[in-house]
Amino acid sequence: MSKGPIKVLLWGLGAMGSGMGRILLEKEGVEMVAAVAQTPAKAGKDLGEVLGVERKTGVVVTNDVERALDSKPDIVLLNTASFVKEVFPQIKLVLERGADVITIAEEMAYPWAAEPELSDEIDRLAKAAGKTVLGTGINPGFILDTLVIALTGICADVRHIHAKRVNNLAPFGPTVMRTQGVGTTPEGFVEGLKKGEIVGHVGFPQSIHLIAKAVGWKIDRIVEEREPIITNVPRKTQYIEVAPGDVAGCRHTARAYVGDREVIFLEHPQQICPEAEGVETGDYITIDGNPPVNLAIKPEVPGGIGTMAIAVNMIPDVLAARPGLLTMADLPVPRGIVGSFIEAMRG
């Protein structure tokens, strides 16, 4: 890494990427040196204008990734897609250009669950380049996996884990709305599931395998179920409006088994504006162990700012980590960084 501030390239300037940019502008020891937008309309503008802040940054947003990488960033925050297959060529390019990668692509939290061969290839490429790749986020990445793993650390034995996240999707952008079926009719939701266009929560297999690997379970099968959450009242966010009778979100569950014994049960009923119908958000973790653990966080840890913050806060640990494709379980306990990012480097 070069001397001076940590150089960051933002790739993807939607809701999450723009939020990361605003956080980074307030941090010490870190500098945004380039920004890549997916949409042509944002190109040519000062990054400050795209982020919606009053100050100019001197960074001109571009659609040209190769040109942006000429800025020689130490690390790239990748906020472009949810799936390993989609981000693989982007990660490959960044590694070839000599930078570390943090991505909020949900499948990248434990990519071997979805794409073992591509994951091994990313690991090989990262090691060859002497760089590190990490997938993280609020969920997967923290609430239903990393936090669960940390809580098992006080248990002499673990028999079963039940974790539930009741959240508000309102801060998220159009990509998340589509994968949840928000705004569709109930019939359209069913059809979207069949076509693979509506997937519900992306990340249950990743969270399950991350937990299981950490505690020592070998998962034999995972059973997932998805059903629409129908709204009875109008709901509106910055990105979408939903009429009564249409879909405001998705209740998605996953059960993991060792043999015939259920060892992990994850629930994620997520929707826009749940308060419109009196639904209280929250994060809940129950561990049947010795001792038992019951954690409740009410209301939920906000998904938008949580995702932005953990991606930004992991920068020093990723830069200090061993080369390869890593998970949150491979790195030190995440923490908020209120001082200089350079001084926060560990390892």
Contents of the next structure:
Protein chains: 2
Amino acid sequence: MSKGPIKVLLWGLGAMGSGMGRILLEKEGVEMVAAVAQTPAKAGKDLGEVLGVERKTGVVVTNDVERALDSKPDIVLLNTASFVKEVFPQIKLVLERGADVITIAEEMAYPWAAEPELSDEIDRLAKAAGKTVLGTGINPGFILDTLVIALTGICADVRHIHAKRVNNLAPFGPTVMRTQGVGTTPEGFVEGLKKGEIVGHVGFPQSIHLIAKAVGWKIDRIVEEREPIITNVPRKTQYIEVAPGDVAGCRHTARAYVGDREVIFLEHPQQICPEAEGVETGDYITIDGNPPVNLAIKPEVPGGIGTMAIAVNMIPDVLAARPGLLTMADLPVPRGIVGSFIEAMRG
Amino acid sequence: MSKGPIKVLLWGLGAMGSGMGRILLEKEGVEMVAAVAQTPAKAGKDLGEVLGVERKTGVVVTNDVERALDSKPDIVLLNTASFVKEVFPQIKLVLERGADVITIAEEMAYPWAAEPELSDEIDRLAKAAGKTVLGTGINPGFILDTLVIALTGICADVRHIHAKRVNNLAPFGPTVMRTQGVGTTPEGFVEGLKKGEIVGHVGFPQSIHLIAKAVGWKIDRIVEEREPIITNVPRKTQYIEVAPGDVAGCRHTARAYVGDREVIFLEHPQQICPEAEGVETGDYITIDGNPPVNLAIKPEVPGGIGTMAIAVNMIPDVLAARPGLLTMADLPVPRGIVGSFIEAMRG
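Return one more block: the form predicted together with another copy of the chain, after the form predicted on its own shown previously.
Zooming out: every chain and molecule, the one shown earlier first.
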């Protein structure tokens, strides 16, 4: 790895990628050496302008990844898509060019769940290149898996895990409204599910397998359910209004079984304005074990900033990690780096 | 390392060591090959008898460490003392005999805080032997440090950390009553502090430095305070009765500063029967950061079983770790192992 500051290439400058860029501008011992936008409109501009900050960064945003990689980054923050299939060629390219990868693609939190062959191939490519690939994020990546795993660490026995993340979609835009079915009728919700337009949360199988592998459960079956959260009162955001009787969000759940025994139950009801019906947002983890554990984080850890932050904070540990395709359960406990990223390199 | 089950030597068969032994009896892929008691009375007995379980283990408890180490354990669980000075010669011996070490000695959670030279010597000896040494426990080791660190991982900025552990000492015996000043008068409490008979919590500097090193704060000053928790109502346990106006426990706090700025505030009020005055036990972590985090675990994670469990659960990760003196912040997130300890070996 280069001496001096850690060199980062930012790939994907949407809400998440741009947020990471703004965080990185405030950090010591790390610098952005290149930035790749998916949209032509952003190309040619100074990164500072695209990030919406005053200062110029001297980094010109490009759509040309190959050129951007000529900057010889130590690591690439990949924020382009949600699914392993989509990011695989991008990860392959980065590994071939000799950089580590951190991606917030949801399926990459435990890629073997959705794409075992592609995951093994990424692992093989990473080891061949002597580089490391990590998928992370707030969820999947932390709240419903890494944090759960950490809590089981103080248990002599773990019989069942129940984790629930109750959030508020009010800040989000049209895409999220559509994928969660917000504003549809109950019938429209069922239709949307059938057509695959309403997807709910992407990440339950990933979180479940991450937990199960860490504690040693062999999961035989995962059952996911998506049902409409029908509002009894009017709910309104800057993007949408929902009338009583219509859908304010998607209650998505997943149950994992060892044989016929349920061992993990994850819930992630996502809706706009839950407070309108007295629903308190928060992250909740209950472990039926010895000892039992009953945790609550109120309000919930915000998804946006949390995802941007953990992706940035994992940089030194990924650079210091062994080569291969790793998960959050393979790496040291995450930490919020307020000091120099170079000094934060472990070992 | 040996094929087959992981071979463990249990050193120290007090409440903690015995509890670890009972946990290990229920686990797969790990076996106790020797057990060393500090007290002559336990020597010569089958370990099962000393652990208070029905079955015979075939392991005969001894006071002779050298002989016990002839069983060639992969790892030693060291539960003999609280301070680095006390466990140093024991750790040195184990390393010379070629085994890894996990100890619950409170100061070993971050040994450099109390004994920088001895800690560097342990690190040197461990690397020379190609072995790993870890200090862990519920507190220090998890609640007021490792869990705090993990939560900062989702923060883009961390300005201040406040963590508080409110527990109930009612289950504990005379030694704990004495070291926490339970049952003394307010004047007696002050005297006990002066004489060093009342110590409060052992672990604040360790937790603070563990957190500070992880996030990158250079701590200039730590201020600890111990004050009596005076009860307004009668409080009674099977070991002690405390009258109104006398001391029910010790409110121990520590504040850590970077320059003149307080960055960490840890509180650990330990008392008998807090419910007698409506005090709810729990573990509480509040991070003033971006985003802010507000966590509560109610009731608190019990200290005894939690410490036994995390020491046992860390076995595979310590065996798989690089050589040297490590901390919980250097290792993967802890996890409660319900499957085989051999399969739980990472990497």
